[in-house]
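So this first bit is one chain, no partners, the form predicted alone, shown in structure tokens.
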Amino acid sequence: MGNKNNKVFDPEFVKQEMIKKYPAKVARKRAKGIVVNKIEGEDKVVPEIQANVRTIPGIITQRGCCYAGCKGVVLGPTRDILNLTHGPIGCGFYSWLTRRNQTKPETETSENYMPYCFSTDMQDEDIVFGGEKKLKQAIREAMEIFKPKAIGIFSTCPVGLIGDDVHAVARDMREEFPGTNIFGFSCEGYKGVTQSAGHHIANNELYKHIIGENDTPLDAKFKVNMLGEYNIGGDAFEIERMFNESGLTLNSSFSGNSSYDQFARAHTADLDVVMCHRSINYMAEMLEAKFGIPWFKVNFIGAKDSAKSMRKIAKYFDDKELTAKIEAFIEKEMAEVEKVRLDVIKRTEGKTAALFVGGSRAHHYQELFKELGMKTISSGYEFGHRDDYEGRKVLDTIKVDADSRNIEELTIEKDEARYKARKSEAELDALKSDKDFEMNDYVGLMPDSEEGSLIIDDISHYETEKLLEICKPDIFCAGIKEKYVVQKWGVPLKQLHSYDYGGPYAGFKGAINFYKEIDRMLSSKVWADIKAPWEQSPELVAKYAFNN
């Protein structure tokens, strides 16, 4: 496996180069999070990777915080819940529309608070004397101006440190404003190891405060909840189009282009499909345990995987008319996709990529690169757990540490009145016996990645630069924090956290958009002419003014 410099990619050599300058103790720890991918047997057994552990102090990480995962990721795309950040204004501004979540309110007068940034704007005196009074006043102002049906309160680091109780404030304000659902999230930025903790907290509070509020189902067949799709760059719009034209009904979305009412009726769906496993698997399991909704993993990134996922849904419902409609839709869409792919692959085949993107994206986007004849030489997550890498089969072997115990674990009991078996035990057993179906399962990133590729959890800034120096992949996919450093190395970076100004990249039309975007970036001549600052002028050299 080579790159454009005709070097042979030796993953073990790259790994050793990444860790050799670390102190011995740090090197031993980082070595566990940098794994050469070896896939053994039909069961696709892969090496164990260290994940979901604290970043080593002094190492520059690309991770986000618990608050970012809760407010910025899971609740951010919901248009009619007024999301109020209790903390300094910087936290509220940071999590406001930075992921380019899009939404389409039903009418011009429908509630849509996404264009606004709501914060209590805590100052020094609030840290000293407490901010609960200020929080209550902010809620009263929000009620006076907007009269929302729901308000979510999100705790930031100072709130946890000084002890403000957002849940008590929420209870008081629900009494003051009956009819408005007001609830809090204990998602202080430092809680947990990464933003993954915030995902879990968001799932818990949505389940406790909204799920099951509306028992009236949609008057439609084949009602599906889409879990873990956040409508970055309009991805959810494309998936909704695919559903509508195939005879499926989107019941609820968690949380791209979502609404409060969708969450409230989520328990009435016939099926849950999961895109981002890490951020939303908790909700899938809770909906199944309490209300009986089966779930399975899908991937709508890449044309082939989109078709596979649509067929998987058709197989679940086992309806001849629906299956025929889905097959006709796939045939029509794939004809258009193939025209573009066959043109673009002439210029992309044989090139290399590296992907370091949160959620399941470092896994999903490898499929799009495969469709372009490209190889992913290295990949990893910022906030993945071992099951995101190795698959859910390792769940029983994962030790729960102190950081994970900071997050409330809900006890979910079957709702005797509203539990409904969507499939008989025999039907579910038949689906589970099909190893290609993966009911209630996720195979993980590593079994689907290239044999011999380098899997890196929580890649550091230094490790990123070593990867670029040694391998110089043809394209690097990561986030905004890494973007400009990577480009200074003369390597194009595709921003896959918020797509820069591109998208959608989901589904069939999204695949076409992605093909064209990668073709444009790889075909550009500018990257060969870029010289980094350290290449244009010598490094500063210093010496001691005196010696003892």
Second form
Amino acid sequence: MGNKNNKVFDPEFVKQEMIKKYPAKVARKRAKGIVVNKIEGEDKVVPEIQANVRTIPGIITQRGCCYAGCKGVVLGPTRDILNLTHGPIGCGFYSWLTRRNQTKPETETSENYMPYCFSTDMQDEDIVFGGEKKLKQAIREAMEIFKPKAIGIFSTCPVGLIGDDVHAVARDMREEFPGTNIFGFSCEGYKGVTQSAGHHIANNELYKHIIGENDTPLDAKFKVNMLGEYNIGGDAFEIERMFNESGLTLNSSFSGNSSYDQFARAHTADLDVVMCHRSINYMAEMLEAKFGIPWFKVNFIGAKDSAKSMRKIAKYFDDKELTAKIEAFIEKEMAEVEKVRLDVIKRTEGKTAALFVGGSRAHHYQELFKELGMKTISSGYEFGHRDDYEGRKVLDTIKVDADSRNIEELTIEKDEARYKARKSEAELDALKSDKDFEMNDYVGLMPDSEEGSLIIDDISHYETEKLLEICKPDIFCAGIKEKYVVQKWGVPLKQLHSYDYGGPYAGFKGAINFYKEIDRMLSSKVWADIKAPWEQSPELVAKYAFNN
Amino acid sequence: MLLRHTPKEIKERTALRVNPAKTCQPVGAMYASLGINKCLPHSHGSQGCCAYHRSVLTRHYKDPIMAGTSSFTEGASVFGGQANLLQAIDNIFTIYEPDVIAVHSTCLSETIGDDMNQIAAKAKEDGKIPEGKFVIHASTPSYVGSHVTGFANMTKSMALQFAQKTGIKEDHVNVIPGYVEPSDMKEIKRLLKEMKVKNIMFPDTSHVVNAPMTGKYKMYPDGGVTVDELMETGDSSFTFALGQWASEDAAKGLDAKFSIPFDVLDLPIGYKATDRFIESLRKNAGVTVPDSITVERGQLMDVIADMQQYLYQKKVALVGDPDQMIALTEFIVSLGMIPAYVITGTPGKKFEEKIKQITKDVPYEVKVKAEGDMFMLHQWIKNDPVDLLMGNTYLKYIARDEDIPLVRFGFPILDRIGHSYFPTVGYMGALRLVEKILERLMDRYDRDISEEKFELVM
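Given the form predicted alone above, what does the protein look like in the form predicted in complex with its partner chain?
Up next: the whole complex, starting with the chain shown before.
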């Protein structure tokens, strides 16, 4: 693997450089989270990576907290639940409109609280004497002014410490305001080791309080729930367009461009497809166990994978007319995509990328780079677990540590009245035994990544700097905190949390957008002009002029 | 409508905060810490705080914002965060090699009662702080005050935990610039240089959060007040504290400890506040005002006089931090405009009194609120609209819904550039503010006026 400087990329050397400076204990721990990728055999066995463990204090991590994963990621994109942060003002303030979840209310008067920030703005007396009274009063005021159909209460760090019981408050308030669904989330920032804990808690409470509220199914065929798609930059809009144009019905979205009603009828779908495995696999499993909705993994990032995912859905429904419609749609879309791709690839082929983002995007976006003829030399997640790296086949071997044990694991029982088999046992068995179909499975990032690329979990600031210094990839993909660090090195950074205020990048139209965006970033003149002429070779030029 | 649920009818709220006009202490402390040369701010709490603060500061400055975190888990929250902080200090000095780690607390570590003074002492005792390196700390509970309070607390800590008195009176003074932009700090330094006032300014974020692109990332850019300078603040002959909310505590602390007289001034936004700053420098630093400054002032007054007709009695809604709002309101009044609504999210009854006093002769019933929020401001606007909005980026939602022009001012500005490089303090900063206000008002006039009345020359 090479880059523009024709340096040989030696992943083991890079790894050693990354941990060399660390104190011995830190180096030992970090070494387990930095793995040279190796894919063996037909089962695509990959080395074990350390993931979803505590960040070492002082290491400079990009990770966030449980609250961010719960309120920000999973519930943030739902427009008609009034999200009330119970805590001091900061948490509510920072999660106010900063994640770019786009939403499109049904009508001009439909409920949409996303442009608002609601908080109990706890003061020191609330910390000393307890904040439940203020929380109740805040809910009363929210009811008086906004009359929402639902209120979610999100706990911040001090709430758990002082013993405020948000679930008890929610119960009392439901009694006081029948007709409004009020529920709490114990998503204090210190829970778990990353935002991933918050995803799990969000899944649990949605499941307990909203799923199954409305038994009236949509009068439509091929009803699909889209799980783990958050409509950053309009991704969910593009996927919905693809569904609509190819004969599928979006039943419910978790949770990009979502609404309360969608969650309430989620259990009436014919199929669950999962985009971000990390944040939402809990919901897929719960919906299957309780209501009998089968699920499988899809990826709508990259044109090829989008087509593959559409075909997977066609195969699942096994309907001639639908399959024909999907095939015709793919053909039409791919023609457009290829036109742009073949132009852009002339300038991108052979370039290198590094991706450090999320719990699935560092995997998904490698597909887009492959389509542009680019190699991903290093990648990793911020909050992924081992199964997101190595695949669900390792689930049974993951040790549950103290930090994970604190997150509630719901016991799901079959809903005898509403459980409905969507497929016969034989049909399901056939899908499950088809290896390429990957029913109820996620293969993980590593089996799909380059052999010999460097996989780094929870990359630290120091490791990022070393990677840039030694490998200098042509493009770096990460988040806002890394963006300007990387660009100071003269390497363009594409934000793959917020998309740098662009997008959509999902689906076919999204692939075109992404090709053009990478083309722009790699072709930009600014990187070549960073140095002033006199900085480039000052003495040499001066001497030459003098001697002549 | 974006803010479609904001009703015109105002109902009293005592517990529900909607669309805040403030954020929490730690982010202000983190920003202040960045104003120390070779300093790594450190957030003693869970990871999310640090991630959120770094993110908002990065979005505001579009520059790297580095900070460490104690990465609390549930265990640390139960048993205390001492082990986490000690380990963090050790790792940071080994890996990132700053001269100073500036630790601020969070609501989490404050609620469980971690004593940072004791932990820092223990770090020293255990040999985790290398020779010539320092750990300073500030208590910044998120449930008290606002980001401005956090800035003030860290500013006080950096002065009092470094300052020493050698007994030799130096001819320099301390200048605390307040919670302002790096461009403003640079402009204040330029004014001091013009006035020939030898000074130590702290914090100083210029050239730290607006660092140049060089092709090589520098974790500690060249800006910031140095540790040596901070130590010398104890020998200064006077302290100029700009902005009561952000700077008074540090000035008072230095006076209490080292008997350094001080003057708490408004932020030098607008010509009146700048006049008072220059006058105080003249009196308390014993310098004369050079002609160059008088010329700058004259140029500003010239523009204001020329453009009066476009400003006179235009109604403005203002939202932001108390120090900024006080000086800006005074400037708006002196421009002949009406500061119809003035809101800060930061607590402090003094704020309302001060704004009332500044606006007592304004021919309009000015509404002012400390501990207010943007939801309330929006409701006021719905009941009686204004010609212009001034405040942070969140106001753009009101601006669009109500079709009112917006001048971005304050923190955070997430969608435009300029604040890192072009100051709003001093006479030149005031000129920039006037330019921005006129640009918005006159563009709006040009957009709305009928074709037959459309003007070439204005």
